[in-house]
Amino acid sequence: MLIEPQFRTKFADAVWGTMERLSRMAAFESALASAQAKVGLIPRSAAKTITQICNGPLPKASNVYEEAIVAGNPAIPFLKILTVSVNAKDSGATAYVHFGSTSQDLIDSAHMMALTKIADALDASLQQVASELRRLTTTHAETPMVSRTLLQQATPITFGLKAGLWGTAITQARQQLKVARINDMAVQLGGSNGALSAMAPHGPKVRADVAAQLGLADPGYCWHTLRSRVLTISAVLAVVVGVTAKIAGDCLLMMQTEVGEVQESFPGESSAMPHKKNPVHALVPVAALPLVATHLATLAGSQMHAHERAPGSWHTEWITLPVLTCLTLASVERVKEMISGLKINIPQMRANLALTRGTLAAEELVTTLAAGIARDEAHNLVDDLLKQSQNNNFSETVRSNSKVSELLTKEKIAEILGYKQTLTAAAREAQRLAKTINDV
């Protein structure tokens, strides 16, 4: 594929390959027969031949995707090489080879043969992502660091909350996955028009049997131009991608040299600059986000399918689909790398806290005088207080002004500058989203 190294897996690589493709369309060509013979359409003998040629190696069939270029699709020489082979066992049995189907009931079939592929590994791979995260939040859930809001610093949470954010973000990723996995990823069998008229009447029934047999859904009608399941997942696949793009982002930004509070495990090299540490699997997800994008955005551009078969429309998701997935088995195996080996600075986390040296208690600080004077003469003297100490040394500010030591006492002037009170509800939402995380 023409996608660069780190934006593929060897997954990937091999369930787009042409020998897999090939077997999805033979597993395709088998099912359709074995059902077929069940209900009486075609003769048992007939689909015993059809089944054991395309449980076996075609011969010439690795020349598929070059003679669809003449052919139009991959389905028609595929099924030219099926066909001799059949017949070649059993001249009776031609006949009955691709009974009543279409190319695109066996193309559309096949690409959703390997999207659920795609979709369980996608879910084994979030797994390990929100048990990795699921044990972060809850080993950090009292590490206090600063949360920040336009990249600048607001208040005071703990890593465990940033970590269970995470990974609640892939819980509700892989539910949506599992929905799409068990509702949208469908059969196609419709024969020419979509009524199934060269099975009638058990076309109904011949659907139900080789959706069970290919681990697809029965959608219970054609869906040849009917292309919503297909937006549907690859909304999905978009989910995943954007749900990485924002954990690997936040780590870059934590990466940087001035925050340095996360690291990857194996940074990589500057071909220039020796002491150089650049993210290497962070990179991945977030370069991913907007081709993914751009991908989505034509698959819903090409809903319009013409009349019973779309010249065009089609065919775009050939093209699409392999991408939009390899860009997502690589954002979740980058990310998964990334979150497993991530190096957690704790003394910069809480050096990165102490910056302001005790303004980020300004909000509670106001709610707090609040409950002793008007909540404008409260924001008001904090403002003020803020000017006084021009950043330099707020705490030192506070615990000297009298009007605030009328207020307050020294105990919980103490907790609101230590952020005792925003660190304990941090911690304790860490604890709650961990206990959240689905990592079964």
Given for the second form:
Protein chains: 4
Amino acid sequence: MLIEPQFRTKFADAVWGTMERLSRMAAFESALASAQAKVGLIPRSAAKTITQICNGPLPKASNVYEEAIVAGNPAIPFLKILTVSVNAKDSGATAYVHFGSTSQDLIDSAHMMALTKIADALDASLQQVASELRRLTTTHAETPMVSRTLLQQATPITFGLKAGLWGTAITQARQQLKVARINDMAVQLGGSNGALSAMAPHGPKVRADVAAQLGLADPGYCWHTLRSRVLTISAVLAVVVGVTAKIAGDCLLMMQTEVGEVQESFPGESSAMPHKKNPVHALVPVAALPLVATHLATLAGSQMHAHERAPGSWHTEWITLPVLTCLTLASVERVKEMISGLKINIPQMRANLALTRGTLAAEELVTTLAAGIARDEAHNLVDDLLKQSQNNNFSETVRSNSKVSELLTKEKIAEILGYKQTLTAAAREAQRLAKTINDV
Amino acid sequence: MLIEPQFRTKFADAVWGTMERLSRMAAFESALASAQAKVGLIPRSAAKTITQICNGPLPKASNVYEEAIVAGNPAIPFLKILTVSVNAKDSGATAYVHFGSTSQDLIDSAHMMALTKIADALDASLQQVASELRRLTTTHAETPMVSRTLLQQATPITFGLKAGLWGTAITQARQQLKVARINDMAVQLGGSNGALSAMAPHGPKVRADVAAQLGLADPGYCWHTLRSRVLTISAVLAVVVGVTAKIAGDCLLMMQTEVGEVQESFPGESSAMPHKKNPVHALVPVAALPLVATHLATLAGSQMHAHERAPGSWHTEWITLPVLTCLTLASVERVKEMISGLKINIPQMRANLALTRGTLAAEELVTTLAAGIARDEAHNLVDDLLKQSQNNNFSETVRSNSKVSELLTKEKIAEILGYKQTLTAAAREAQRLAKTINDV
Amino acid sequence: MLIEPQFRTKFADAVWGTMERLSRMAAFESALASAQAKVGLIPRSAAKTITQICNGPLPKASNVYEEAIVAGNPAIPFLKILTVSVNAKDSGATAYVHFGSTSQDLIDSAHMMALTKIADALDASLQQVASELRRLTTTHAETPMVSRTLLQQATPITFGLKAGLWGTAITQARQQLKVARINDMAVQLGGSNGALSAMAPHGPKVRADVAAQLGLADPGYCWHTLRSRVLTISAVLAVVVGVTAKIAGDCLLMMQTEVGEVQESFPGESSAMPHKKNPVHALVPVAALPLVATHLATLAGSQMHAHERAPGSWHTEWITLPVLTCLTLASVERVKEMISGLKINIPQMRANLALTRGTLAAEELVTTLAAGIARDEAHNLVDDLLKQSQNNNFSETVRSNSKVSELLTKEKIAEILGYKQTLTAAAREAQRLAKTINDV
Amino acid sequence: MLIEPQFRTKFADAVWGTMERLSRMAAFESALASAQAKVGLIPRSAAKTITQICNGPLPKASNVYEEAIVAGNPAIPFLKILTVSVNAKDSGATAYVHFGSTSQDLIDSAHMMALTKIADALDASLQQVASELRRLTTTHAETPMVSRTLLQQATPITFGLKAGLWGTAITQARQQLKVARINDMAVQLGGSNGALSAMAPHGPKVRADVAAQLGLADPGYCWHTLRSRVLTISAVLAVVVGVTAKIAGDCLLMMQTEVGEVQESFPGESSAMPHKKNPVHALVPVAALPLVATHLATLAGSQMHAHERAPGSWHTEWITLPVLTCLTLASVERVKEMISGLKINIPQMRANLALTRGTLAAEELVTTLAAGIARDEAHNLVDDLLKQSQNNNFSETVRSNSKVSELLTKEKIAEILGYKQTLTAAAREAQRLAKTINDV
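Next block, the form predicted together with a further copy of the same chain, ref. the form predicted alone:
And the full complex, kicking off with our chain again.
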């Protein structure tokens, strides 16, 4: 239990479980034999045997990963077991198991198959997050709250705008995931040295066929030691976790006792303090992000694969991708839970907005006054008003100032102090963003 | 001199120098005023004044970055100085400097402008690397050498195949860079809270216009705290460095005294040993990769920007992007130097291929024999031959074996021991790859 | 200007400036010649010449780092220039410049000299931070505030306890820095292969003497490719930045408009919003930490130095240590500024403590009641009281509850609701910690 | 199976398995109750009950980590189950379960207990590695081989010197591990806010007692959000992995077909190429290092724990420490296997040394000649000789040069070309290092 269940999902456990791992290796060998038979590289009967064996259960296969300790990789014991089974059925077919291929073809392609399955699962979960966020964006398009820059209250927005930007980020992440799914999750087939000599001149055709059978992209060349696609895919996973952490992080700040704007639907208890309502779901992406980020660095730093197969850099990927994807899946899952049950405290949002008693109108007041007097003068006037009010009752101070009354009508002053312009603009932007959030 | 010149380029120094930094900030303010005047948000005369000032030299601007120490960011002192200059020319125009915008718009957009300039420079250098590699691929399509997996001699390839795969990786990296250039290097414009309320209802139009003027993408929304594009761009830079390090790393291994297949054109001397011919250019990308990789992690881990502007995570980007891009530029520059002068020792490549005296034919021999006898039997036979030859004279051992002679003709045996199939396949693949290396 | 001045210090600029870099290399060569003359390895007259030249200005030395681009490292051009100067004075002495040494000895030792200077500067600044924190700990030993776990209000503490723990962390960091300064900042001397053959049998003695002259530790062996000390030192720097970021991070949270417990003495302005009081100093360590952390990873991941000198991994250190130390110095400097001027809002601390109207006493109430009734029963009773009060007026609800009144005296209830026990304990712990904060 | 068995050990699986995790939590609660009873904070009978329950099997405890998903941490469900069991035996004792403590005390202390167990296991394995290396150092003190800087042949050393430096690094790592074991692996006890108010005035005494019972250090204060010790310990683990990767990395380079100086005792087969002898053990530390390095960054970057308990940064540790320690254990285990069976090819070491036919003597030749003629002249003479010999037969060229014969005796020339001085020095240094390698 190197990763506690809190940071995993059942789906992640299954994808990286021995059974699915073996089943992906079998699917690769089956696809390879089938593709090779089609172009006449191996006999159809041998391909049929191999394919049949690969589609059934392999006896003793559960030891493959233990045997990799001495073999150096799991492909070698897997192929031994597969060959034994093939031999039992048709000894003539053994010569065509894994024909012209190499361990790396098998292991890389199997990893890519896992990634496509994960990408599809992530997309499905993110679609649900997007849907919830679209709903929140529309529902709260006009719910006023304060924006915060450098953790200081800035100017008024609406909660819909905040949710709309979260949703936009999810939509973007899904788009990037789709591109990576289509372009970068590719079959690896190069044989022992990248030239596919044993399959010549059918190599490229076999590669394309295997790719199609396994639902992978056909890269058009052997990428055994050109690993940019592993980095590109992982960067997208880091984007996904980044978005979930951004949303969870904002919520954690809004959940603070002194802020109190949102709460999880079933907050956690404390082992000691009965009054505590602890965030639970929100913790997961926030905890995962730093680890996902450094897993990305691991893969980026391990791009320098030596010659035609790297001792070390390649193996680093094997121990990086499972944890990286597991944390991504868990982050999305938990943000989905958090968002779908999020309790929103509208009165508290209003109360926080009112906390500085009109002070947040200072920027717009300067801008508006500067249409009539010099900007410097306007800025100094507002500064004086801020000082007079001691951040305590700015609205009142503004209203009773004769200079301001001279320059602006009562209605205009009321509009500014009521944050009309910015709330209207935020609501409009929220509605516009809602339309762009893809929830299908 | 935090980064020694060895790991910088003159171009990088200029892009991140004070002058170009200030000039980008001025260009942003100019574009903003111009765009706002077009839609009637600010007077045309004010825009004209601002634009004129921004296109000229700003007095005292060289202190901007020092003043940022107490201001918190360089935008604030920059805007003060700009306003003073505008005021000196047309006091009425001061109200329209940076109208409805905020520090982050200015800083983020200026960073993106730097990135586009860097992307263009990288593309130009990579194009030259691709051109050299295409040449090497064609020239050496048939130059035999050995492939190495896990640093062990594997099977024969040609140097053209190796160079062709390097070139393919460069082509791919350029393609990714182009996509990032077009999609992800975007203007930032959101105002104090993301709603562009002071520019309503012209906000989106102004944003698109500013983007067009600055040669940036129009993101269509405010990304002040949605930072995935910073990560996506940086991941592509890491891909670029990864490719250069892969090429340099392979060359470092080939430069080993015991391998001796390539050499830099002007190798370095040793401070102590007169006989040394040290790699110089190759060191740079290999040294840069681990740092570029962790800079990527820094950006990935800093995606959780709090609310509408992050205290810390945002500032982390400022100190990460310059070094990251500088190291990328230096890596490409130095690999370009290395590749364009690379001395290739063809006889030594042949000598290394002959080192194990035919042993590398073992795989193909098994495969060929397995057409006639059971694969197991073929494998065991070749294993015996390997043991007999003690990895010393496999060719001779094979030729004089009666069982082999029974199964294969002399011509076939000669072909296998001469690596005909794999060398032919490698040459063909090299020629095919050469055509796909984009060097324009 | 790869790193903006906001994240540097003048001291850092000087230490990594060309002049101090050259001066350290000269000091190394001077110490080496001097030590070698003492044991009779080189003539005293030659040593005298070398030492004199090294203590004066070297003509043309300013180009050394530019020349490193083609030489591969700065030691080679430096030694050429040094030899020219020595030759001009005493041609016979040139044979004894850098005698039996190698580039790596010079570069590694010079880096270590920089690190000792930085360690001393850091210690001096940290001492001032500790002194301020000790003062705050004592002054505010009894200033009540709320503790926060998972950003939820937990139980009352005093600000002195918080400051006392910050100070304890600074004291610990200084202690670790001292150990690294004494044990790990060591001279490197091994010659071309680690055996110091040209200095035999005086190698170890020369190494010890050079170490002593340069204020470095004598490692007792050649660590040219055993780099753990670089990692160990850097880990301590990361601890230092971690502590400053912890302090700054807590302050950033306390500076939030809704919390308002502390403020910087000269907060930053906004480029748009006149009412903003932005944190400035606090941003620096918070921005630096993620980059310092990944620089540490870079060094940790680069420990695998090949054979007797690494192509790449070694050079990575050169570009990592300057930025890493620069960010460390800036972080400490800025936290010192922040802490020394920190405005503490005691009434607001009290107001936040009162926000949940007694609710924070729930834990102690359970514990106290559980002395008289079953713990389960006590827990359920307090849960009921929390629900009745709706987190709104827990104190009142408790006081008017008959069951509670039955079990506890009025005085005991008042004590619990007045947080007497925990505030007393926090004050006592603050006073105890104050004594352990080393500010000398 | 997020981490494949190849990169784990049985010991790591057990330490982080549910059973040992629960058992550590139970041990903490037992120690706490026992310590509290001793000072009279809780009744002795209650402590006895708690201790007894903690030392036995806890029913339903296997679900604790699943329940943490909704509880937020495993301490809460663990304590519920523990309380149920205590209640069944003595309902009065339930009030004293986890008395005055909090989830973080339990979780942090349990993690530290795991770390001590791991440190002890690592030390035992490293001791065996040191013992083997000490043996190799002595046995091969005089076995000549070539040193390599920047992967170019430098000057002669002995294999004993190389092994001796490896062993020295292991000894140093063990020493650092011991310091971390004693100083940094400390109990965490602070209660809900760090003041241990419920245990006042006995808090410090209880903490010391609990520490002693659990074999942990007594930190003397509450470190709930001061996490430097986690970083310090992890940095030492990274040092351990760094040393193993350095050794394995050198061996991988020496295993290259073209170098052939060492081999694993049972090299791996290839799935395709019968002649391959692949490294297996050596891959593990080399693959693990980049991931261990970035796990260290994760912990360094997560030091900024908010207030009195961090939402996220704390939880990041939970998912970082198990994988980090698992990879450390596996790296040491596999290097132990590799070293204990390492096949050393002495003739090949000699052959590689002879490869450049005397060229490696160039440095010493210059130094020796420079005693008689100007250094410049000596350098130029040797350069000429190198050019004449075309790196092909330097020895012969030197011997037949009249200028050299004039300056040096035949015996001296033979000594230099026989590498006498450097081989003697290397052998002496190897013997000296052997004595400092601690293998007990």
